[in-house]
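Form predicted alone, single chain, as structure tokens, below.
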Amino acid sequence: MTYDRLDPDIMPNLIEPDTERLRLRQWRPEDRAPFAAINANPEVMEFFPRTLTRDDSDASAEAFEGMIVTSGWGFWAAESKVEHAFIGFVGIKPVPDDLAFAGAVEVGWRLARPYWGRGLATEGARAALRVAFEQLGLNEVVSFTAEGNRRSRAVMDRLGLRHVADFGHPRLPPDHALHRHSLYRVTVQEFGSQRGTH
């Protein structure tokens, strides 16, 4: 497969997508505490190696905020327009360098447990994909998760991503329960063909 490699200056202006129910925006200091609560929830973090400490959670939020400052896009803070509350993150960002498909851009999400089952991850991720294809001009986007994460894989299916490969995550030993991951992808043509069907 051939993946896009992005120049960090490709879109220096701030992008903050809106959907019917979500505002995807830059991070704020008041997001830190609810984000730490999300990352400390064992159910939310079931398919990650561990829950996060407050320091680790704050570091993640700071990194996400920094990327948006630099590039104008990234893993945005997700705010419910109904409750006017921070509920997690949704967005796109470059794949980490230690993965075999580094150079790709991934779509990802993590929402607080009370907001599961409402279609919000799908709604927000579809907006993120529109940014990737219509504003950044990417040719394709990927997503990946632990093989057993049926909920996230169902979101990927609903978004029109296709399961293309399985791989062992390099940060986890081969005997770890979460070592095996599934990789999904969607091209700009495939995403475009879905318009009017959602």
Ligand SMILES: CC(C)(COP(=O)(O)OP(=O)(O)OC[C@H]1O[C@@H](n2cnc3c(N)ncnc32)[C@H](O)[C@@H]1OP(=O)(O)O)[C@@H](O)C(=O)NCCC(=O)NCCS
Given for the second form:
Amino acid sequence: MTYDRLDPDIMPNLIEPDTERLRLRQWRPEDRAPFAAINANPEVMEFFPRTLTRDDSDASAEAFEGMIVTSGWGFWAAESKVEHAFIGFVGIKPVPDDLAFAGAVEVGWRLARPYWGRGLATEGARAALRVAFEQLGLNEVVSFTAEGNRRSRAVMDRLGLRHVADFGHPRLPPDHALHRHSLYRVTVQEFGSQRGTH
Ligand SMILES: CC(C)(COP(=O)(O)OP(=O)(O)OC[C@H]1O[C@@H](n2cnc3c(N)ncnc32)[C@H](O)[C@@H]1OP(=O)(O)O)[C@@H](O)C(=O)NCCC(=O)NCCS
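Switching conditions: you have the form predicted alone, so give me the form predicted together with this ligand.
Now the full complex is given, and it begins with the chain already shown.
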């Protein structure tokens, strides 16, 4: 079952998951500047074709915010409960139409550099997967990243996603260093059988 075949009657209005250390919430105007700083950082954007301009970053935040308005879920703004600061995004959203596995929902993340190495991406993504499986009733969730993105692939491993395929990204030419991507997947049964670990 994919997200667009969900019964609208069971769709909640606005989902904003909470974890021990994170609040995943709707985007606010004051998130735009720190999000632009994250997207302008070459280390954060190492596995993307380029860093983002302020306009591109704002457009991206606006798109994420719009999806949460219409669906109640998406790539949420992630706020640290400890520092009370916006630290990036974590969430779930439909796979872009130009990818072979479009129709599925992906789990994704991007955090400001000072917040790496604390388990926050995994903690937030686990809450996002719980929404996907327990509130939206999805059967599976995917994730993908450039083959060389070791940190992101480690998050997928920690979450219990399985590496199922490699593919060439259709928006990047075959000779581009980031062309090759790895696809991961977790089913509701696999996620459920991890119970006790999340
Ligand atoms: C991908 C990304 C979110 C990973 O962040 P991360 O902090 O490495 O991932 P996690 O949240 O799972 O944290 C795990 C690390 O925190 C450590 N850690 C510290 N305290 C922890 C705790 N309380 N619980 C769990 N892990 C903890 C773990 O040991 C691990 O350390 P290691 O990297 O030395 O092995 C981050 O690198 C990023 O934003 N990258 C840029 C954007 C990007 O590439 N996004 C994906 C594109 S598809």
